[in-house]
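Consider the single chain below, provided in structure tokens and representing the form predicted on its own.
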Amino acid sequence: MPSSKDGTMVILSSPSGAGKTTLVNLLSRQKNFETSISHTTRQPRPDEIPNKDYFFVNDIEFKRLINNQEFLEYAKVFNNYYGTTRTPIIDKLNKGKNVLFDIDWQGADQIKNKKLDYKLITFFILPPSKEILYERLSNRHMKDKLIVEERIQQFGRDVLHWINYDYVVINDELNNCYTKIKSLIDAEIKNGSKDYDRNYIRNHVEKLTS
């Protein structure tokens, strides 16, 4: 049984553009939260930092460590490899600190898979429409296209994986989402009482879907 000094794991998942990111970013500020930094073998964005954003490494690099089983969770996303590493999320929880995850579902069933001794709550993030996602990512990939295209295609099957997660909510603005997912956590932890309509999240994936 996780231990009451123990901190909590909290994922967060989407389609890309769906906005986890910055939500994740906005979660790490809050007093005894810190982020998982993954390991990736994706070329940096423009805007990020290496060590801080993410862990830029080889192909070669990411393999050796998924032979040496140092991965708590890995998976192949959009031809780049991404993964957490077990130790540091390890050392963080048994300090009391809580640990973001931006990850995408792949990484979350293999988290949830491993039944680890600490508290865990998932959360999925959807866009309020796709054609709101779209715009999202056409000012995100405006140089290419079929990036775009790529992205809304894997959207129609990321989607269907809400219904694996505790929670899901609609980044329609980002205040709004960001306060509600707060809530949860803090509901969460204290065992408090939870705002959540299933079925509203439910009509809202099949507008998306349909």
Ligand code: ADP
Contents of the next structure:
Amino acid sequence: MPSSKDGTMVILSSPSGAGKTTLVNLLSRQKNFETSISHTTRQPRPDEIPNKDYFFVNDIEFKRLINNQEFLEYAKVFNNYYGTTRTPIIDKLNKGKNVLFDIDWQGADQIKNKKLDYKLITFFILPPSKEILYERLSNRHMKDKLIVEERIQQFGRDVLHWINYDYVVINDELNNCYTKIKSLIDAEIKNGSKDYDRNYIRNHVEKLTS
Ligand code: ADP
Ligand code: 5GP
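The structure above corresponds to the form predicted on its own; please give the structure of the form predicted together with adenosine-5'-diphosphate (ADP) next.
Next comes the full complex, this chain leading.
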């Protein structure tokens, strides 16, 4: 039975390339924070470490996990499946660990709708501009222009989901963005005051999508 000593779930979502994986990695260095490791059917990138960045599995294994009802959430993103298995998350939360999730809006919706007895804070990360997003995606996928184009095309649809998140943060200078998220998490956990301007974000989204 969850209690007040339980950990908090912190979800970061964003359009691809805005920087959520980088931010989750930074946030996970804090004491008492751990990252949820997802299963995926996509191929590993050259710099990714299996069982650390993802559990890389084939379609058959992913379907087995679905059929066994092992997922807390799962979704199809860019033609591959991604999912979070339930048991490791609940174990961590019950031990008082805060768990960070780098998942898309579909997964965030599923976790929200489950209304688990653990505190949940959701963040949506935005790029400072579409041009900078293009640069970041191009740097990450130097050899694959098609992936960059696909993810830029998806941007306009993904960004609309900002409205369903507790907080939306612009990832311009990395350390400023990290500090902002960290202070919002601290304020949420300790019930402190929050420095957050939703109208500023609404205007930024209008600029990104015009
Ligand atoms: P996402 O997980 O949202 O798809 P990543 O965290 O992989 O995005 O970031 C995409 C690329 O942008 C990576 O190469 C990363 O190093 C870089 N990046 C992330 N945040 C910043 C930032 N604030 N300034 C410059 N580059 C960044
Ligand atoms: P990438 O292939 O760039 O690592 O991730 C693609 C997208 O899948 C990102 O938006 C990422 O947040 C999302 N993603 C990663 N793991 C999961 C997961 O377990 N569940 C869901 N729903 N999305 C995930």
